[in-house]
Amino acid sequence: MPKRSTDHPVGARKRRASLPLACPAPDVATPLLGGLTPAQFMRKYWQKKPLLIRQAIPDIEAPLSRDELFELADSDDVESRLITHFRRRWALEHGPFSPDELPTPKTRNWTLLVQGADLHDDRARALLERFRFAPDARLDDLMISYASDGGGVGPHFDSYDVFLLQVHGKRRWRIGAQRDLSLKDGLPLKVLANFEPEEEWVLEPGDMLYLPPHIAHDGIAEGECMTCSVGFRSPSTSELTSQFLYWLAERGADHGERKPALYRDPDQPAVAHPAQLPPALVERVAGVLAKVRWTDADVASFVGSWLSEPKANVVFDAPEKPLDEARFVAQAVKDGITLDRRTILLYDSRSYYLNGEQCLLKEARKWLPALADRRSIDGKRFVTLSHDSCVTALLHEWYRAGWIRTGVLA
């Protein structure tokens, strides 16, 4: 494989690309969804019909330059990919990826796929914070698409909601609503073997497509281009079913047995068969499942801790010379609080969910809501709360676990 090269005539220089302002609130019309308002996008579009829409962020920059990307593809906690489509082969390679295994920016017909960029860099997250008129229980994160010309990865299908953000150079999109979801055989990526466009359309920067699961789309850079993609968990079925039945597993949940019970069949008689299961055995384990239950709270409680626990390789980075509760506190004062942006802190009407953790909201329901859905508290507000020795406390152990820090994001 070619070497990368080391002339980068675009975003070769480290730039902070602006950031954008913060979502906008459900019945307000944004050219981020074309003139809708948040609530009427999500009533006409949302999980129904693709949406095109022109200049949706007007001089928008990537997030991160092509340097960057780069370097982040070559981290060991940032799942990347390659895919290339050379003498029309396709191939995939998982990161971390170093420099010189990546092809030269002038060589066509590739693609480097930088998932969760918003959780390694707060101009990403920032653009990421632009999209929470959806839920944050759905939002999932913000992937970084670098393709050089020709570069794609081929006509395909997501099972979940998407916004493809074009951020930088051209991308040509083609989509359609087809029924035959068939795919290649034998290929290391999910294309589909009859693709059918019914419409097509150039994206330059800051234009944006809508698409809701299951639209058949395929993209192919015009030049070197970048690309934001917004996606949001959409978990089966089964999985739902499977981790709410191990997280019952977990806890304990005996069925209202105040000991945990154990299998007991005392009048099995001797068998002549012992291979054969015996029908007596798989009754009474009918049984015991037959009075397993549970409540819409315990439902409430594993939603919360399964959709707010990190994914498997965030970590949280402690601040290096911590500061103690009291300098926290003047700190907080004077600049505020903001939430990592790896930490995901969710609510209800009972709990609040942080990082896989439940807690009851109690007293914190005065401030924590709040907290949640802006992701920071400014100091004038912070000033109120410094009065509470058990709030300065808890947020203090926040920081000190690297969940929060202190300043504002402008």
The other form holds:
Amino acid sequence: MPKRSTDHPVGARKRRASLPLACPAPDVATPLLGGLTPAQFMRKYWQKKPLLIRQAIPDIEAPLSRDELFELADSDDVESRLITHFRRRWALEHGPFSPDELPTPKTRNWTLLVQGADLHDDRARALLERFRFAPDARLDDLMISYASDGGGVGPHFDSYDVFLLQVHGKRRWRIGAQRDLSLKDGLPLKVLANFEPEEEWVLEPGDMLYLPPHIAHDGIAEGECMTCSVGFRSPSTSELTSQFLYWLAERGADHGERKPALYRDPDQPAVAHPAQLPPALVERVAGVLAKVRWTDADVASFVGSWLSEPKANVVFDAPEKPLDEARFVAQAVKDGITLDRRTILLYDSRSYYLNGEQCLLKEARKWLPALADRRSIDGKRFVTLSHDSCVTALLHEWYRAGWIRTGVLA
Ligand code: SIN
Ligand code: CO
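Given the form predicted alone, corresponding form predicted in complex with ligand SIN:
Full assembly next; the chain just shown is listed first.
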């Protein structure tokens, strides 16, 4: 994605070294947010109310052409959906789709949605970089949709904060903050039963609409259109709870003593009603559960590990002919290193979390936060790291696993 002068307004030079280049610093006004600074946007709009931004990215180019998107949708490891609304009937199919399985662009009322485009294409990943004024821990993915004239997914709501960026053609959006979020029965997709739009706009290339979770919306293509959705997930309380308890149980199993504690009932008398659930059994289970304990550090470990876990379809490609450590270091000193677009690297004050694994920050404290924030280290900075054999051995391991590569994105 070419860098445009409009992305670096006055004051941009003050950006801290840790920020990725494409992302506006918290206190720098940016066209991406309609002239607000990220700090103002987060305060006034994030999770609070919708914002329409005309020409958020002027002269935007779609990260992928229509044919490239169709090619992606033909791949086994890409999550794609085809939604049609032919003869007023909604239908949903899951990919992969060979090009001849898709309706022609001249056929009206269909849309192809490709999830996680950032995992498969560096240009799509580069677009996401602009949105890193919100924490990576909240970032989910970049979805790209292609729609023929009249195409859309019907009025619905999401559990996501989403930036809907128009990258090609026009789309008419209608939105409403209705309370009634009941859905139509018997449909293969979530369509609101009673959509009550309050506002309406036609978005053109470069325009963007921010929506917090649960705002009802409907986007209908006016001619062929492509939209990029940058999604930030808001896990539900029940998902957080079940994932945490699962993590806690697994962690218990990992720490496992040789003789795990078992449910015991040596005082269980013989029964005349074998099907009856013994109240004493329930009491004993309650006693076991009441002893479950965790600390804030456990919660941090869970959150970091869980949120840095790659999606199920992610497979890292190790380099075909990996350089040995000395050659890797020589190359990195020349060209720098970059996190693979699929890599998720988070950190807190004690640990870092790399693709689902927690490690102590300790000596990595000196360099890892900058790598995680910028997602790259240039050759010049790498020279300093290259003197520490523990660091180069670690980074070489990551390189062999396909988590980082040499070179820095332009
Ligand atoms: C689309 O891009 O077609 C739909 C995006 C959305 O409504 O969330
Ligand atoms: Co939506």
